[in-house]
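Encoded as structure tokens, the following chain is the form predicted on its own, with no partner shown.
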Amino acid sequence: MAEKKFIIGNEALGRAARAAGARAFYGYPITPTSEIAHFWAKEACSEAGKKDNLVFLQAEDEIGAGFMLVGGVLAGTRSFTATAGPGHILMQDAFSMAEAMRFPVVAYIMQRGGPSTSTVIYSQQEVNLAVFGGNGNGYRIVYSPATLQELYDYGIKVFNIAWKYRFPTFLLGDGYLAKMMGEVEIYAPEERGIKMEPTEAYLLEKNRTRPLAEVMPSPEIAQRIAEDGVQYDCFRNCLNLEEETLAVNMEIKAAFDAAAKDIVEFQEYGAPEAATLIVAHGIVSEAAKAAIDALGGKSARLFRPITLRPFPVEELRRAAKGAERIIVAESADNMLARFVKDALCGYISRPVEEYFRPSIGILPSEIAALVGK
């Protein structure tokens, strides 16, 4: 039965993973995400955790943790990790492999200030890394939650999306949300009519409900069926020819583009006729809502991309069509704004106004002042 708890954001994420049926956590502690690992370690040692065979494994570093995560997925275990900043950078090798071979790895990423180790507190500066990290084309799914409740809601959803579409799926929060305390409604997915996608092994020579040939790029998999009916597979992500690499990229792109229209999410807030359109994501979008309310609700409105990848391009174009001003506010330098400018290039004639505050929070009063200029 659903119940409300007064908890910090990281605990909301740990509880979300538990509710989503996750069985294994592979990671390395790093502020501001460490309480997610703490929660899972405690859960795995509990009587309920032992009964459910939960796994908690702290790797020697984030490189090891990333590939343990890939291994868990290959074995058909609903697995996840949590990281931030420098740890997020180190995991890109494993995430890139998951992108290439369409492994549904799940990561909770709570952004901290950059560049490099910098501060452990807050920023929105890991957007580019989450969306386009690695040497591929960014065929990942990235959600940007804005509230403690959304940490829980999307903390469950990312597992379903990852296993349904078989792409790496990330929840990209921030240090403020990770450490903030508040009321969160905890529920089981079935209470909300949410049917969880099943997991199944990529390896271990099992017959599968969903044939891997429907998921993995064709040059990366060779299969044969033995006389006993068991399917044997050989995987490779090291390709010999440019033509094979081209085929892999085009097959991944086709699958991603087909799924994108079902995945993309956005939110609009405020009066549709308001002349000023604010574009913000994550916790900054909540500041924008407060600013809109403080201004009376009619002078400005919000467009909030919930998925940063795939980005809601067509939806933003429709929202921007009648706007006299467009302001992008973010705790980074031209990360969200770059997506906005790419989406609106050729569709609006006025320049996008920028409010960039890398690694520091943005208050409602700051946004209200921008609108009032």
Second form
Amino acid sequence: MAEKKFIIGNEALGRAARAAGARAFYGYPITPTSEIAHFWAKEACSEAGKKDNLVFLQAEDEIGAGFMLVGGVLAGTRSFTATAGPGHILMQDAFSMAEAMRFPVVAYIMQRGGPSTSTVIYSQQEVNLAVFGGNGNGYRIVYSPATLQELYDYGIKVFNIAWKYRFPTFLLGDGYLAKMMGEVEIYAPEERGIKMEPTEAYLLEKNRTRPLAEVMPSPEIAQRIAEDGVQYDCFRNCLNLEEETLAVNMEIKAAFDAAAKDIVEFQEYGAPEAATLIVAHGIVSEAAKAAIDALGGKSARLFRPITLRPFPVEELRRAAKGAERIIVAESADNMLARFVKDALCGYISRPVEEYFRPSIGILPSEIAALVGK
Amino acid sequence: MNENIMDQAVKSAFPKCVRVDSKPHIFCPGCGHPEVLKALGFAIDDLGLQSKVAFGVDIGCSLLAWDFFNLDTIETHHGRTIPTMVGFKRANPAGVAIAYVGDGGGYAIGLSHVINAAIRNENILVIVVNNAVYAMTGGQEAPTTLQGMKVKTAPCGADQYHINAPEIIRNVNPTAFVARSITTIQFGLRKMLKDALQHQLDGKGFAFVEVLSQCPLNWKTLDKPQETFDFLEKTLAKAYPVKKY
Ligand SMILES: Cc1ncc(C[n+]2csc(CCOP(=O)(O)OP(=O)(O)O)c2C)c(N)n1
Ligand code: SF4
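What would you give as the form predicted in complex with the partner chain, now that the form predicted on its own is on the page?
What follows is the whole complex; the chain from before opens it.
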């Protein structure tokens, strides 16, 4: 039965993974995410956790954790990690492999200050890394939740999206949300009519329901039925020729583009006729909503991408039509704004106004002041 | 000598679990990798593990083994095969996890994974093929390169020290299966790999086998087999004793 709990964001995430039927956590401690690992470690050694065969493994570093996560996915287990900042950087090695082979790894990333070690507190500066962190084209799915409740809701959803579409899927929160306490409604997915997407092993799966070619680029797969009548599957991550590599990239792109239409999510807030359009994501979009309310709800409206990747390009273009001013506010320098300008290039006549505050929170009063300018 | 292994060796030149249509293999002529793989294939056959093994290969010449066997196989990323197989085994304890890596993958870029997997006594088998160089990338210095060896990144001769991994593993894990073998003693190698796999099947934890192996291409002995095997058996095996630890 659904119940309201007064908890911190990290616990909401731990509970979300549990509710989603995740079985394995591989990670390395880093503030501001460590309570996710603490939650799972405790859960794994509880009676219920043992019954469910939960896996908790503290790796030697985030490179190890990332590849263990790949291993968990290869075993067909809903597996996840949690990280931030420098740990997020190290995990790109494994995320890149997951992108290449379309492995549905899931990570809760709670952004901290950057660059480098910086502060353990807050920023929105891991957007580029989450979206484009590999040596590929950013075929990843990135959600930006804005509230504690959304940590829980999207904390469940990322597993379904990852396993349905078979792309690395990230929940990109921030340190404020991770450490904030508040009321969260905890529910089982089925209570809300959410059906969990089935998982399937890549290795040692002898009764496949989804053909591998549907979930992986075909040049990476070699399947044979051996003398013993059993099919054996071999996967490769190293290609020989440019043509093969092109084929792999085009297959990934085609799958990503087809999925993007279903996946893309956004939110609008405020009166549709309001002249000023604020574009913000994550916790800053909550500040923007408060500013819009404080201004009486008529002078400004919000466009909030919930998926930063795929980005709601068409939807933003539609929202931008008729706006006299467009303000992008983010706790980073030109990360969200770059996506916005890219989407609106050729569609608007005035430049977007930039409010960039790397590594620091943005208050409703600051946004209200921008609108009033 | 295990009789079963002897029987099989006499009956067949190839292990049953070898994928015939990916042969001839694409390692260089005279390379040690196929020798190690063949011994591993026989060990797997002997234990009846073909449908239970998850075989992970690294980036390095081991990547060429991605379709060597009729075994479920994943070619991973340079140095990262061990954590991948650790994650797999934790999530699927019924599978038999094998990580097959080079000495660069195992002792340089992936060293912390090897040591920490040993410290945690992960129930996997790690095979490190020690050919004393980075072979795939054209013969650079590895942590196993012996003093004075002239390699691409040490043209005046490699420096003084090299890694003796089994000793380190034994030091951090008193109960692990730890051994060093060599391609030229095929029966011994098969037996070693079989025992190492049995260690995993018995749930005893970390098993580690380093195999001394020849790289005629980068040793520049492609047309001089005698020199290849002299270096392997006399020089390498002297610095790296072949034994169970
Ligand atoms: C992260 C990363 N760094 C470097 C490389 C380039 N690289 C490919 S194989 C290799 C070394 C292989 O040597 P070893 O592991 O000893 O295996 P061998 O080829 O000798 O069997 C290197 C450095 C890479 N693929 N990935
Ligand atoms: S380069 Fe050396 S290790 Fe690699 S295939 Fe050739 S002989 Fe074998």
